[in-house]
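Presented as structure tokens, the chain that follows is alone, the form predicted alone.
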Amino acid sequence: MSELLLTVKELKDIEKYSADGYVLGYEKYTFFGASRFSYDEIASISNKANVFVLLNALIHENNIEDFNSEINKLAKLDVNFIVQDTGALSLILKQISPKRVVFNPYTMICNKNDFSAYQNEGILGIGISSQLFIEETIELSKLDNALILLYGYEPIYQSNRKVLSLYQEAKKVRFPNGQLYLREDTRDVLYSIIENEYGSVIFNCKKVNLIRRIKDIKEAKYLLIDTFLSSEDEIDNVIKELNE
């Protein structure tokens, strides 16, 4: 039976929602996530819940020493880790057991060959791309230690370039505060875009929602509900539907 993972916006969500594991962003090296928490906040909850620390920033050469330092500090806590960058994966496996690491590169793992390349590392879980046909997703969900995005938005573009800042500078405009979107010229479709100190991320215009196909993917080790960009009411409804 799959384990349900839930990304956390506030620490009180851990008491509000029942899940097998809770994914917490960190104050450093979380590119995007429901929220970022301090070391002390994560430490305060690490012995009360099954915590996965989300470190999904793209790691560059000038970050290696600091990243290693943060892993060394976090590894002392009773937590597991989720990374998306192959460089981050390589660095973290030099310090801690692969049985504490989930590799979730979002759109990268699309077939059994991709999966097996990382399965051989003996890591805790491997994320499957949600950009596949449902039949392919069901088939890959049967692989040992597969992680499937059950609900939420998946990123389709990431870069260390600060796209919004570059656009504003080139066009001499200022964007208002709040969530920003990209719109295609030929279709009235909106893509959420964010920018921070780690660069820019564009998310798919459609949310993944496999709640009604959960029986078909029940062999996956992990099913992830990502609350990023979703309202509290939406998440309440998702949890209610799961419990029905």
Contents of the next structure:
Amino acid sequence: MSELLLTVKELKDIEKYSADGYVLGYEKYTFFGASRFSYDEIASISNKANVFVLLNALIHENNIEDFNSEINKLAKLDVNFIVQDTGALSLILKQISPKRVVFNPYTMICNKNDFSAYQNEGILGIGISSQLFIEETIELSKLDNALILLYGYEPIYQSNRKVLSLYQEAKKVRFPNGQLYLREDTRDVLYSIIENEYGSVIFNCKKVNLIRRIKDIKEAKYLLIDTFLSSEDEIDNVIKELNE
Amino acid sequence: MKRVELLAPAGDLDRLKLALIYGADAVYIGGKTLSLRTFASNFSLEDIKEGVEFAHSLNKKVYVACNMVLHDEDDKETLEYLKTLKEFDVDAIIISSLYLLGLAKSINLEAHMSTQLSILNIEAVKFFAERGSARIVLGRELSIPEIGQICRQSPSEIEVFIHGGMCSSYSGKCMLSNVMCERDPNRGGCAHSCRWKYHAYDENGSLEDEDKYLSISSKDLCTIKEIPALIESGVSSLKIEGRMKSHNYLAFIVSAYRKAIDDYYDGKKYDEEYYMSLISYGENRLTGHGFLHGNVTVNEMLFDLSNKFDHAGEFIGIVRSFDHYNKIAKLEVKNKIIKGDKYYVISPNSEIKEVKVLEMKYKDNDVEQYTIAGDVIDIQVDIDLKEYDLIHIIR
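Since the one above is the form predicted alone, can you give the form predicted together with its partner chain too?
After this comes the whole thing, all chains and molecules, with the earlier chain placed first.
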């Protein structure tokens, strides 16, 4: 039976939405996520809920020592980690425990053998690419420890470049605050884009929504609902549909 | 003192030979399977074998890129393919897969971890080194001090990119082209969607006039100025990007970096101006130094997509053989050549020199000029030439 994970926008979501685990961004090293919480906020709920701290920044050499001290600080809490960076994975494998880390490199795990190679590290969970065809997703969901994005927007471009700021600086324009989008010149769809200290992320214009295929992927260990960029009403409806 | 390796791309056997003749210490190529450049011509098994034999005859190396992000359907007879590469004495494979690393290790085939993995810190380097990788190709988002810090602690060799196209995103993390046109960059189908035109919007609509567009594209990388610092940082290999690039590009870019590296080691004047002049004959995109000096600035971004590098020359043809007695070259034509005109020649390990075309024949018939690209003509000239010399007009 899969565990349902939910990314948390506000701490009250933990009481509002019933899930098996809650994914919380952290004030550092969360590249993109529903929100970021302080150490104290995470500490305040870590013994009340099954918490996964989302540290999905790619860690540059200049930050690896600081990252190491942050994960060791967080490891004292009763939390697990979700990381994207291989160095971050390695540190947690060596210093904390393989059983406390989900490795989600987003685009990189697309076949059973690579999945198994990481599985052999004893890792708690392994994120499979959401760019797979549904048949491929179903096949990989049957392997132990798979994490599958059940609902939400997937990142389709992650860059260390602050592309919005650089453009505004070069062209001497100023975009308003708030959610921004990009439209490719020949297409009529909008792609959400965010920017922060770690760079820029562009998200697919369409949400992943596998709720109607949930019976096919029910063997996955983790099914993730990512609330980022979705409204409260949308999430309410998703949870309602799931319960039905 | 072991010198740093100059590693060049090669899209086919002819360019493999050219890159090595022009001074690369090693080349990387793609086979028909597992390679990330679908639109490069790529090497048949016979070509790989011949390429390795040619390289080894010069005491040089060949690495085969197997860095596609595999889907189950791609994983057919993979071990047999790797065993064949091992039999051919390929020097290493370049991979982005932990699974392939295990397979390579099982047959004692050297494996290098690809830049597709966006390896950016020593812990990631050690992760793959401890699992058997002999070399790590670092992500392109690191500064020179960060590269140095990694090299000082790394159990594996470290390779960095020094020239060529830059992904705007972290490598391996971009799916723009897959989402927009069903061409998966991680399976070799990148449509360079980061180089397309975009418009910025907020909830209320477009933020700028329709004739304005937002670019997220990067300038290409050029690190001639940074080569001494990169060598001193302790890297083992300096890599030029571009398995789909032309003979002309390869000859000039490899020549420029060969000369720069040799001058550095030989204690000669480090003549940036001269090296850049060579690059200017081969390069056709605007360049910057990427992340080597820290976070990119507006100077490393390509906001005006119509902007091109001011190309210094025009590639006229490549010498396929030379009859020294009659001073007649067989020239593969690339652009219009005119009898009686003077051109410039670039040769491996040589200064650029002038050549005059005295006579021209196509299939034994005298011609005054010739323009059909790909045809081979005979030209009689006033100096000695050799195979793989390039003929140019220099503006």
